[in-house]
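Form predicted alone, single chain, as structure tokens, below.
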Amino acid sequence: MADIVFRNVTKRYGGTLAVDDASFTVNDNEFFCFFGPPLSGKSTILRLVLGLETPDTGDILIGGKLVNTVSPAERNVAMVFQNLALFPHMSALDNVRFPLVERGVAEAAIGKRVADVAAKLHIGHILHKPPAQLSGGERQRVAIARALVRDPNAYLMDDPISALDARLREETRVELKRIQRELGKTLIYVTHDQEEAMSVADRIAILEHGRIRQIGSPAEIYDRPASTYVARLLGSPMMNILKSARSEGGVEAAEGTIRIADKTAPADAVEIGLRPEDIKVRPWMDGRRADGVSGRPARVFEVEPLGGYTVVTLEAGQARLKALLRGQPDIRPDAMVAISCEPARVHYFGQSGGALAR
């Protein structure tokens, strides 16, 4: 068993609060992702799990064992660092072999494990080269292979595929998810790329200034963000957050350009959130919307055709928001349009930015 538990863990560096009273459980065999902007505490949490840092307060448990004072070597977790930390005087092969050689694994077993992981990561043809002769992406895959070749309690990965090009990054994250599932090991993954977090994780922890703001599956967090901060982090384009006010039969925003007929809207809502893909854009006809509902029009500011879908930037009153439309609709800049959203797809937020239940 390799569940990893933080109980009220805090870590400071001088006057900087890197991790603030963090409590969470990473389940055995789970692919768990920490996601947030730079300096949100993601890498510090990994270093605390690995044992390179000691918490100021709180407890860390691995497999039910308190490890606050246990050395990194005794914790038996494998780490892929953001800076890779490959040995420059060794070939790629020797770098991958190194953890097994140090543990006295039989040569036949080493050869089998190295060949298996090299095939999974497509690095067999570069194992004879030293790190200096490898591209950034190749070095990154060698570092991942060095971690995967072991049989640890858990794998820790700090933004491990950021140096790869877009296509290879997509292939590698799919492989990592498959490998983790086949190995049946706990994997903690840190990234600032929302697409990676959404695509690989069983659960995601959203971080802000060292504090955990929400933990849940990618779908749970995307569909039910706990705050405007979380709502803006996941989604591309990001969620539109607009000041709102009560109106007859519901709420309105953007100076009446958006009207939501929702009698269940919370009375204390001060902002609404609209995902770009949930916004409907229709022609504006003779002072009324094409569906016959009165209101104010919005102006098309910009149109970005992206093949299978189109991003439309709209000016609604003093606000500017984005809609994500399928295909390549016949919409031109400066056109006047009506915008709406199904009440069930509207998110409501209170004065402090927290999500409100209907």
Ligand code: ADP
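Source: prediction; values computed, not measured. Take the two forms, superpose them, and find the largest set of C-alpha atoms that agree within 1.5 Å; that set is the rigid core. Numbering follows the first chain given and starts at 1. First, how it differs from the form predicted together with the named molecule.
- The two forms, fitted on the rigid core, differ between the two forms by less than 2 Å at the CA of K185.
- In the core-superposed comparison between the two forms, A219 has its Cα shifted by less than 2 Å.
- When the rigid core is held fixed, the Cα atom of P99 travels 2 angstroms or more between the two forms.
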Contents of the next structure:
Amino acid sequence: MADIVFRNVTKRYGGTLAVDDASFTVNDNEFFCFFGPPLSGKSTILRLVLGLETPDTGDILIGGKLVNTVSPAERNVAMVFQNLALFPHMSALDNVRFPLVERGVAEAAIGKRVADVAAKLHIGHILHKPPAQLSGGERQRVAIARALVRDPNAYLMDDPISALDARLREETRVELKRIQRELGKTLIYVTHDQEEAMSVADRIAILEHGRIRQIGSPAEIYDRPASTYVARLLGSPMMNILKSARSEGGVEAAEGTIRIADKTAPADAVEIGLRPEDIKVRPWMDGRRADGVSGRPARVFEVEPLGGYTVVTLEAGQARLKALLRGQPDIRPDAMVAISCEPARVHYFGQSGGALAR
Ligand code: ADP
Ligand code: MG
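Which structure goes with the form predicted together with the named molecule, now that we have seen the form predicted alone?
Now the full complex is given, and it begins with the chain already shown.
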């Protein structure tokens, strides 16, 4: 068992609160991701798990055992190095063997462990080749095998693929996700890339200035962000957050260009959040919206066709917002349009930015 538990852990560096009263449980075999902007405390949390730092207050448990004063070696948690590039002058096999050879593991044990990892990663048939003779995807699998060849209680990865180009990053994260599931190991993963966090993690912890703001599955956090801070971090384009006011039968935002007929809207909502993909854009005809509902028109500011999707930036009163539409709709800059959103898709936020239940 390698579940990892933080109970009210705080870590300061001088005047800086790097980790602020963090409590969480990473379950055995879970792919758990920490996500937040630079300096939000991600790497410090990993160093606390590894035992390279000790908490000022609070407890850290690994597999049910208190490890606050246990040395890094005894914790048997492995930090996977940042660089997934292979040594070009060594065969794939020697690359995979390298971390074990470096640690002086006995030859028989190396052979067994490498065979085991190679079988799980389906790379046994390419191990004799040098990296130059491998495809991009094969190279990534070999690099991951090398990263995983030790057999610790849990793996930690600190932004492991940020140095790769975009295409290779997309390939590698899929491999990582698949491999983690096949190996059945606890993995704590740090990234500053929201799409990567969403794509790989079973659960994500969102950090802000050393504080955990929300923990949940990617879908939970995306669909029910606990605050405007979290809402803005996940999603591209990001959620539109607009000042709102109660109006007859619901809520109104952006000077009447958006009207939400939602009688269940919380009375203390001061902002609404609309995901770009939830915004409907329709032509404005003869001073009326195409669907006959009253309101005011918005103006199309710019249109970005992305192939499968189109991002439309709208001017609605003093506000700018983005809608994500399927395909390539016939919408031109400066057109007047009606914008709407299903009441069930609207997020409500209160005075301090916290999400409000209906
Ligand atoms: P992240 O990995 O999210 O970028 P870090 O955990 O590296 O964040 O840093 C969290 C905060 O702690 C930052 O304000 C950073 O400047 C500070 N910090 C981290 N390590 C040290 C250190 N060794 N000495 C002093 N301050 C540190
Ligand atoms: Mg860091």
